[in-house]
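This document opens with one chain alone, in structure tokens, the form predicted on its own.
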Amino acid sequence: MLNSILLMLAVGVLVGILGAILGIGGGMIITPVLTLGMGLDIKYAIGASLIAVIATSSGATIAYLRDNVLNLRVAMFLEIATSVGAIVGALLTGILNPVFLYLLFGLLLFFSGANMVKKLWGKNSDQITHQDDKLAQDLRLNGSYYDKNLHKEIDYGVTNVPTGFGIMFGAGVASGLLGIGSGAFKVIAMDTFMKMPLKPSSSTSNLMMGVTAAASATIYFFNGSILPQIAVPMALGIIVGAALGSRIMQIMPTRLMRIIFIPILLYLGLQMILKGFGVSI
């Protein structure tokens, strides 16, 4: 039992640290974990997931919020295209062959890390948008964050927002229909096609993922899905990951953080990909 509950704070703070970075729920570190390390029937494996999506959001959002990082306006912009969507996609459970939205979005996840991967090439592979979008100043989605590692203030332009909050609703009906997690659908959202820094995209994903995971949760919890014995001491591990996460994301060169990230995506659109065609990994 002692080691067990050693095993939750040690992944906790680990899912915390990677989760703050990049925006992402700890999902594909924590069900592994849980059903091959552990044995644990995978039901248990998602409550315990949903538990940590919430716990990296709470854990990292409360210092992204005070220093400013996050765009609040923009997460809850797109929060209703991704809540709208989960009511569609569960609605459709049954009646839409699921096969299309795996290909889709997995060819989505390889598109976002080829983009990426010539932003690093590039030679200004951070460039921030001050185009004029007239949708954008209407919403007033546009912000600025202070950079740590830059040193200086950064004023960006959101552009695209019909396109982004496209992506946020089927993204929205694929984690309501699949069942899975859509925090890398959030940040490539914002930082591919909405053209937001990483910093803010990242960060602004983390308060979203909270949010969204906290209405699945609620459903698990009443069905008895969710287990104290492993949720309470990675939630715990996950909230001081997050919080150190938190920090370290802010000095951390924006070219790091892609280069962490490229292979996420890679390997998230591969799974999603050989899903559709009836292969598990």
The other form holds:
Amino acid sequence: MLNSILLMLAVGVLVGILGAILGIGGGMIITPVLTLGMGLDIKYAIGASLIAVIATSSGATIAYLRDNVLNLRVAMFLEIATSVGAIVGALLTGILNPVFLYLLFGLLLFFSGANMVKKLWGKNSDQITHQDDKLAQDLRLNGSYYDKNLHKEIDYGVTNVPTGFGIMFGAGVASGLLGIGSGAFKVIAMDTFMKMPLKPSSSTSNLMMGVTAAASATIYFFNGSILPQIAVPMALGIIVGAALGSRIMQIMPTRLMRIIFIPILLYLGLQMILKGFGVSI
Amino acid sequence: MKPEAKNETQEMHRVEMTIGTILRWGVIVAAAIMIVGLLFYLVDGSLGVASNYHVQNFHQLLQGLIAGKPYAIMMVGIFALILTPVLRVVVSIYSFYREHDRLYVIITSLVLLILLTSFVLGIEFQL
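And the form predicted in complex with its partner chain, for comparison with the form predicted on its own?
Then the entire complex follows, led off by the chain already shown.
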């Protein structure tokens, strides 16, 4: 019993650090640990992932809010798309064939991974957008943040708002329908399509993730897929890990964040495409 | 900087600090309940419920809590954690209100409404 608690605490700290840095939920780490490592049913792994997403989000957001990295307007505006998407996704369970969705999202992850590689090697990598986007201005989405690695305040513009909104809706549907944390898609929508810098993208995704997950959490809470003896030590570890991760991220070079993010995107993409063909890894 | 603008900046900073404090306390309360539950679980050596049991409504959760069952205490901690993002949305509405940002008071209220709808769907209809 004590061993299992200590294991979940340790897994939690790791998931919290990584999740806070990249703006993802960490289900991809928790699911294999629980199913392959501890022999638990996938149903409990999904329940644990959901709690992990909320714990990462709340643990990290406290630091990001204080340090003003995240963009609260972008988060709330896009949250309309993700939370409606999450409800639609839950309602579509059993109606829609998920194969098509797995393939679609798998390809999107590959596309974004390739795009990030391009940004990594490009001469003007991580150039800030300053073009005047009418919709972004009307919605006052443009923002600024203080980069603790570059030691300066960075103003940035936001563009392609409708496309970002659409991807966010898809991310919401995916999390409701497939039971995945869609943090990676949220970062993609902001970083790849709306041209936001990676740090505000990641911390804004962290804030949004918790809200989207909370939208489906009560369903899992009362249907028996949350095992408190697993979820509680894991969540406690994550809160500590996320608080650490959110501080590490701010002093990290953006380039290093991409180097960590790219293999994760490609792995997730491969996992989804294989799942679409009925293979689980 | 004009005195008015300076006051406004200070005011906004104060609002942000207050929000940060409220959110931090939300997470601390959830963590504290989870830690108490975990300690009960360690001391008792069991969850205090049958191995195939799971809570189905708030009434059962409350009964378990009153009976001091480790399972129920830990689940209440988890539920408190689930509520922290909701708390974040609520305080954001207040912060936009203090910044006189009507558009975002409306947008954020809409998010809260959608969130509450999903809670009702989850609790009432076991979607």
